[in-house]
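One chain comes next, on its own, written out as structure tokens in the form predicted alone.
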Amino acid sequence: MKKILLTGFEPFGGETINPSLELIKRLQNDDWSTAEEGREFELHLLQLPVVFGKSVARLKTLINELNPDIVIGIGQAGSRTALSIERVAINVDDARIADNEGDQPIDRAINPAGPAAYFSTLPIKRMMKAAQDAGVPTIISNSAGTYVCNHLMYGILDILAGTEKIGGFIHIPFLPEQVVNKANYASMDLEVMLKGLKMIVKAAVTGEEDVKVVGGTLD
């Protein structure tokens, strides 16, 4: 039986709820272990710190202690109009704002002697397909940023390189009422991002190779 590990963050910049931490807490009272097909999988949540370094430390002890076959990692970027499956994480910190602790590096790199860039090795066509058919709103992002959300799935990753282990990372929308005082600014119920998400585990979970259907944008 396949281990699966998602992770999601604290609140931070100012916010009060997180919706990658709602997510886990509904998961965590969800019975929904058995995949289509039949295919059956162990799900393991963790919440993580808003930090810098210590997400990334405290990620690798429990997949060392855990030892999963999948690992997503699950963050919010309030920019986003629709739940973004990442493609690629770059090796640098560059941060607008301070993290949970106050660290706030500039051009400082995850990981000095790692590659410039990680691939997500996930499935990410396929389990943007699949979130898609449920009629959840759902796209490849080519950009995770120079924040936490980037630098944990850097961190994922560099941990899973060599390994026939798989990972990567999604950004999702506000929650409606992180947005009711913020003009112009999407948000996504969090019953549909749940809908979105089992559909993307599931995708993920089934070992299948991806899918060729466009995900690329113009800009």
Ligand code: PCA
Given for the second form:
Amino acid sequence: MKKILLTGFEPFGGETINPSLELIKRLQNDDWSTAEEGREFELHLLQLPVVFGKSVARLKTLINELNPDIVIGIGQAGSRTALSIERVAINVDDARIADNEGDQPIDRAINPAGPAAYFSTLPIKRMMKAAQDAGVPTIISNSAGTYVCNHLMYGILDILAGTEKIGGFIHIPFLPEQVVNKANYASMDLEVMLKGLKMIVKAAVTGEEDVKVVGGTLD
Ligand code: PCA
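Please show me the structure of the same protein in the form predicted together with the ligand, now that we have looked at it in the form predicted alone.
Everything in the complex follows now, all chains and molecules, and the chain you saw is the first one.
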């Protein structure tokens, strides 16, 4: 049975919750028993600190212990209006706010010896389509930003490079309770995210070739 490792982040930036943590807990505890949602893989979870360096180090330790087939990082992106499957991670840390331990790197290479960028090795279009077909707003995103999530995605792909294992990252919007007093922010209900993520994870596990559907943007 394939082993899937899902990571979520602790809260950051003044928030008291991080939807990524709520989501991975539900994904592990939820009933996947209906035919559409049947689960034929092991799910493992890891909560990560929103800290440059330490987040990747923790993940690396667990990957060595667990030997997962697929690693998917999940994080909050408050400006997003849809589940956002990231296409690429770039080799730079440029932090708009300090991380949860006060580090605020500017234009620092994540791995000075590494490539400028890594593409996700997940079947991102298949994943997008699976969630869209289930009625959940889902897009391909061409930038994971330059904060800890991009850092983690680069780290995942750096660790898995040269192996058969695949990995990538998904950004998710705020939960409704996070935007009750914020103007101009979208949010997505946890149940809707859960439905989309189940389809996304299942599509990642099928291991077939990716599908050719449009995921590009003009800007
Ligand atoms: N989102 C941040 C880091 C942790 C999280 O959940 C980001 O997008 O970089």
